[in-house]
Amino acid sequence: MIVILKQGITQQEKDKVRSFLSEKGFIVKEIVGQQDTVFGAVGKVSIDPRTVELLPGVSSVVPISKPYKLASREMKKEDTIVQVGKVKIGGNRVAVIAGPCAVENYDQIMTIAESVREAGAVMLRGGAFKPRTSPYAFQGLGEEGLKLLRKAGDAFDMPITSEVVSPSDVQMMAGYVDMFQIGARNMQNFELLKEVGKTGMPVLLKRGLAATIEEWLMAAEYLMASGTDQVVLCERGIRTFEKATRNTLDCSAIPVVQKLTHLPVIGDPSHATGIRDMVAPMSLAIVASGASGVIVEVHNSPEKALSDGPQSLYLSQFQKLVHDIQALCPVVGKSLEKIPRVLPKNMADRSPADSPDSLTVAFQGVRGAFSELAVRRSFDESVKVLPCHTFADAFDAVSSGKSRYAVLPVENTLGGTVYDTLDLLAMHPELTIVGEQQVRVMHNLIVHPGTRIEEIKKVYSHPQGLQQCRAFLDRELPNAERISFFDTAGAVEFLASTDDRSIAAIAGAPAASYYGMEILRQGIETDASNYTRFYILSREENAEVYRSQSKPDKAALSFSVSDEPGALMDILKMIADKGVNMKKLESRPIPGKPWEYLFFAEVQLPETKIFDELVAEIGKKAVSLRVLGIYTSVIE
């Protein structure tokens, strides 16, 4: 059962209900949700629920009706976020997870490791007990494997998964792992699944090969009984009558379970088809499904691998793979999940201020702005936000030290360049760009929970909202007054403030859930290919910590030239002979010098020695030259 505790119960109140609950034989956890807190329940015993309505604190008593109690959607309404060392797993991040299918020898795995964390993976599978079908097949190098793979994740700063196959394993690989895997074969080892769940350690579990959802949920639910709650689904791939491919993988499976829980998802498209060839198109498929992430086998040498050649990746082909998944990411409302690479010496004592705790990230707009999504996308969800009424008041709050870094807009697909952003970026030199984000805008028509289409009277947003927005007006609200806005999000922050059921907004799903309201039409857009890039912004002092977050790919420059002619043509043609890539240029007026014009342009990022030549050359001819920036793009 949950137990609904009251806003204002005391920390006194809480312990009894703890201790009566415990007394009686529940096994007691305690879950902090955005609106409540609740104590989940859970464990052999009949009890009168009106006992327990009845405690001081209590607000309310809700029945779970899943035979999975722990893990259901019913039990915790927000997603968990699993945490493996640096690496967090759910949420709208998608993780990637890399290596071979068998740890072989050292310098199969070293060279492995090293290749799919410069590409992009952030966590390290490997295994060292291999489960075979034959017992004449490799079954791996055991716990000198663990070692070998623990080094390996050492050395690349990267949390390691590694597969356990018995009961007496468990205390030994705890050692070494920073999360258990549970193989298909071993889902319903409930043995295992006990021994595993009294360790706390984040758990991979993999779907049997012919096992329901239910039964899949009930598997982790033995972990989470037993003293975990750090649990991963892995969906890869049912035995069914088709013989073409391995398994046959159910990405059907992927949204179902995500209603039914809040546990993270990911896919594994390797063991999934049993073909090199379909593991790409297949982990896209499982990110498109709504997945939290992939875990795939590469190989330095597939084609001499002792374990599962035929469906390991190059390493190219992994490093293409990334990529595409990186571009998809922005299109299924999420981000590829990053962690820091070894940060340089000087930096090292700056990294702990990054923590959630401590960092506040600046944005223009309301809470439940699409500017607020950007934020929450490049760094973590719990970080601290402040919203600003105006940009400039954003470009202030990092010149001064009062957040740490300030996400703002600097183009949308359908509008455009968004100026602002440029102005005060020539106007703030102390400030430099570190990164760049990309959300796909969703609009939605937003209510008040229970409204019905024919009752709406008025619709409110940005202009930009409503422009976008207008087929679906003139089709399903001819008659509906369209009210001009300064803000998407602050159109559902006005909404919630008033009881007229007349009134809509159109808006992002997050700010219909941070106002508590219903979306009665979602992705109302006429153009879906609507997208807002974003720049991360920061103090120079403050921008290493960020950037080492993964390799710059993408430079910004201002600059001005002479007025005379052929003198733009100079700088273009000296970024030209250098065979970089130009990707935007814009001219803006320059404050207090009519008719002279401040140049922006991105181009992408060539090799620093390159970089560094070009710099210095259109130093000499400009009139003035700043770099704005050195960072990673959003791929495109």
Second form
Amino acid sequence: MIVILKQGITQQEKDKVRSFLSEKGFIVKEIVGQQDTVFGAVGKVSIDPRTVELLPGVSSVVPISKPYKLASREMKKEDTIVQVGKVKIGGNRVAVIAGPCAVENYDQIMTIAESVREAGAVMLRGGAFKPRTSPYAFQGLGEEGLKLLRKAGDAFDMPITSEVVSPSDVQMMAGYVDMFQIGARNMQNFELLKEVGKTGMPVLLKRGLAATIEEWLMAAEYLMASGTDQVVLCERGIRTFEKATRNTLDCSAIPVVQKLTHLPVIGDPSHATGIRDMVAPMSLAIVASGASGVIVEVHNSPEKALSDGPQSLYLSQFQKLVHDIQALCPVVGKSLEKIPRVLPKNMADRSPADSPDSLTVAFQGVRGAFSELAVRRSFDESVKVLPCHTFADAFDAVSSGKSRYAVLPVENTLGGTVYDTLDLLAMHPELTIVGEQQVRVMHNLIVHPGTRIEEIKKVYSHPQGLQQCRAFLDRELPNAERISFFDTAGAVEFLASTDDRSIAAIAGAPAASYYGMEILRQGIETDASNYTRFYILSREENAEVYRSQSKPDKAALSFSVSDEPGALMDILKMIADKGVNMKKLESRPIPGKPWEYLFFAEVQLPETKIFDELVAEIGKKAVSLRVLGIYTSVIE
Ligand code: PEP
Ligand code: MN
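What's the form predicted in complex with phosphoenolpyruvate (PEP) like, now that we've got the form predicted alone?
And the full complex, kicking off with our chain again.
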């Protein structure tokens, strides 16, 4: 059962409730959620819930109807985020785990580790104990394999995972791996589950070949009841009558499981299909289904692989796959999980300043705005946000050191460039662009809980929100008055401040949940390809810490030219002659200089030497030149 505690419960009352439950024979787990703190009480005992409800400090008691308790969503509303080394799995991240089916030798695992890391994998896989269908097939290198996997993980700064097949290996393996893998064939090896659970370490739990979702969640329950709350579920295909693929990937299990449990679920397209060509499309299907990641087999020479060669991706195929996954992420409201690159020594000394609890990030708008979503995508969930009334306030916040970063929109796929950001950037030479983020703008009709569409007489939103949902409003709410508001989330804040059920707002989902309102209709925008791109800005001296997280591939410049024929063309020609790809060009009036313009260009970043030469050349010709930033792009 779940014991929901009152908000003002004292420590003494809490201790009393806990010992009451323990004395009755329950295992008690405290779960601190965003809204409530609860005790999960599990065990074979049954007592009258009213005896608990009467204890001081208890708000209510809810029985859990499912056979799995600790793993159930009823127990914990928020997504569990499993932490494996520096990597987080769950929430709105998509983590890519890659590596060979089996560790074969030093060169093989090092080569694969280096390339998958470079391509964007955040964790390395590799079997050392292989449960093969045939006793004559390669069984893995055993402990020697774990040593090699550990070396590769350390060399390329990735946590590692490997399959454990025997309870007697658990302690030995705990010294090497960061996350245990329980294979499909062992999903119901309860002695193994108990032994692994006892370590308290993260576990990747594959779904059994013929396991129902409930059996799979019961296996997770075994792990959790034994002592770990760090479980990642993995759908890897089930046995059906179909022979064209090795197994049948049950993508529908992903949203089902996500509803039933707070634990993250990822997918394994390699074992699900058994065929290399199917791996990329099924990876995308897994991500599209809402999974928190994929685990993919990759080999530097699949023809020579000692196991599962036919389903292993070539390194180049894997690179392309990560790109495609990254492009898909914003569609499903997620972003690709990244781990910080190894920092140069002097930067590493400074990086604790970027630890989430000391980090403040400014954005324009009220809580729940799309800009806040961009902040959450770019930083850890736990960073402090600083909502600012205007764009200028957000610039001032980062400029004065009140916040370390600011995240501001620069362009929308339907509305075009956000000029405020470019103009303010020109006025703040101390700031630099350190990164980019992208958010899909999905509009919703938001109301007080329980409101019916017939009750709505007025709809509030930012003019763009109203405009972007015109077809929906014309069709479903033709008589409702459309009222402009300064921003979308602000309209929801206003809605929440009144009791008026004849009002609705149009905004993003985070605003609805932040203000406790309900989404009556989801995705009501006319054009679904509606994305906003944001710049992540910082003061120059803080730039390296952020930039060092991933390899920059884009640069932004601003420049002005003399008033003579061909002045702009000369500069564009310099860019073209260096073979540099220009991504965007804008011009803005220069304040105080009537009819003079500042140009903004974004280019794909060439090799450092070429870029430096280009900057020097433009510098000679242009009246003014500033490199606004060198950063990692999001894929458009
Ligand atoms: C593996 O991941 O190497 C493996 C054997 O997977 P499964 O247990 O899903 O067959
Ligand atoms: Mn395999």
